[in-house]
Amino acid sequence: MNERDAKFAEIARVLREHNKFAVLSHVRPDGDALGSTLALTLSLKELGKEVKAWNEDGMLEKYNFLAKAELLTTPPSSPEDFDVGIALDTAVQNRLGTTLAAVRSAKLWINIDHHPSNPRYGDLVYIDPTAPATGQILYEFLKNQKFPITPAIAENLYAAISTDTGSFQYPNTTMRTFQIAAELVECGVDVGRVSQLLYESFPRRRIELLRELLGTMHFACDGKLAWFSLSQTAAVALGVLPEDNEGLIDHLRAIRGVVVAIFFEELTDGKVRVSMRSKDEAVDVCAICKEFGGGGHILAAGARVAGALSEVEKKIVEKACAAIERNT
């Protein structure tokens, strides 16, 4: 037995063993995050497990098409305790948020993750940074433990892989990931209606965030460099919600000759949320945010960073322009 697979033993023995599951994932989710907790979640409930599924955002708008998405939901005000506490694409466990509080106690705690940068927290660990989603993982766990995957799982385990891949396109996605997908699709996904709901059903109000962000569009170190910013007076006045911006960095990231794209959002509580995007892996972005606090993986990363979104921009701006003048 390898030793991918004597891990994933290790985790099924402890997930077949315990009864009651605290499933969570990452604050301002994404279709991994959300695709991964409702899998899992489903498999342990085909199981006869009793199992709660959180995120302290809840169930996005977006991927409230997800099946069963409703099981997802905020975390209560009163702390539960479980046998075990799983935590799903969550590089670091405070991005749990509010959930972490909401599990008053648990014998174990899991950590299923592929971000590098990941400190390997929790009792059992499984990190794979060569995976491109924490659905891809979960899928090969399924499998090789022959936990129950029906057609509901399979839609969240597709929806977690295609957003994490950027459908398909990304350089993490391989080989693997398109047998994957194709074993997905075998077991019941519809890709035309996924697709069409993941990235053809945005609200209008998007589309206005889009207009607004390019109108604050610069460019540095001969073009290799573009960022954009939000701020919150903009925010408000255009009614958006914190999900309408993702995927929005990959319109800097398409721009011919751009090699790190970055989009800075002002927050209300003093920070700057700052994602960032590379297009050669010679020019890594983690390495920049874990500077400001942050992690990620080397072509995708983010932080939160004090201070005015001005002064923050100055400061990443300055980083990332110096990176790309030492790598390309």
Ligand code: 5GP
The other form holds:
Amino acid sequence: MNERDAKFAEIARVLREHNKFAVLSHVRPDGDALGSTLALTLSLKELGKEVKAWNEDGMLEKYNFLAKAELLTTPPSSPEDFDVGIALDTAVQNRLGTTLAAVRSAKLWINIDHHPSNPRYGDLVYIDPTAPATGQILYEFLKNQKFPITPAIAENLYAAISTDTGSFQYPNTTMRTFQIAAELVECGVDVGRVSQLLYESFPRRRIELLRELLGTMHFACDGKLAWFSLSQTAAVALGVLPEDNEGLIDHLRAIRGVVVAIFFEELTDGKVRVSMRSKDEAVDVCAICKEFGGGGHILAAGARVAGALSEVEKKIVEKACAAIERNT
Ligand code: 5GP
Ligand code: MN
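Moving on from the form predicted alone, please list the structure of the form predicted together with guanosine-5'-monophosphate (5GP).
Expanding to the full complex; the earlier chain stays at the top.
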């Protein structure tokens, strides 16, 4: 048995031998975090287990269509005891946010993720940085260990993988990703329906946000660096929800010649959320974000940086320019 299958078997044994589970994922969740959480929750429930699916932000409006979305909630204010806590798609433990405190005790913690910066917290750890989505790892796990994969589970896994690969376009998309997608379609996923709900059902608010952001667009480094920013004032005026942001940075990345794209978002706590994308493996945006206490992947990373919006912009733009000039 190879190393992966041995680890999968170990995790499967723990899941089969226990009864009460908390399935958690990172704050400001994306499609991979929410889809993965629901998929594993549903599979465990099929086995008759008691499962809580919690995220600090609860189910986002835009992912409400996911099968059994109602199972995923914000954590309760009074903590509960569990046999096993499971962190999915969460690069550092504190990104579990308030869900962590809602688990008063767990005999064991499982950590399943695809972030290379994951420091391997927990008792049973499976990190595959080559996987484009935690949803892909979960599919491999469920299939390999003969756990249930119902049509509802398949839809959640498909949404997780589709969103984390930018609809099967990012370079992390492999032959295996397409094979898995095909198998998920075989399990009952309606690709047209899910894709329309994922990519053609945005609230008008999100496009108005895009208009605002494009008004702040700047370029540097011979057009290799592009960024835009959202101030608190603009966010309030537009009535923006945090989830409206996901994917907007792709408009910058999609520009010919751009190597690094940055999205700055002024938060209410005196910090700025920095979101970075690179189109060139030689320019590692995770390394830049790590310098500011963040993390992620080589081509997609983020950090929360203390300071005024304009100060943080200046600092990060300088670092990004230096990295581009050093490596391209
Ligand atoms: P996004 O820009 O979409 O928020 O995040 C891109 C990637 O960077 C994701 O994989 C996410 O997990 C990671 N990331 C974003 N913000 C942070 C952060 O503040 N800390 C860490 N460690 N990773 C982050
Ligand atoms: Mn992910």
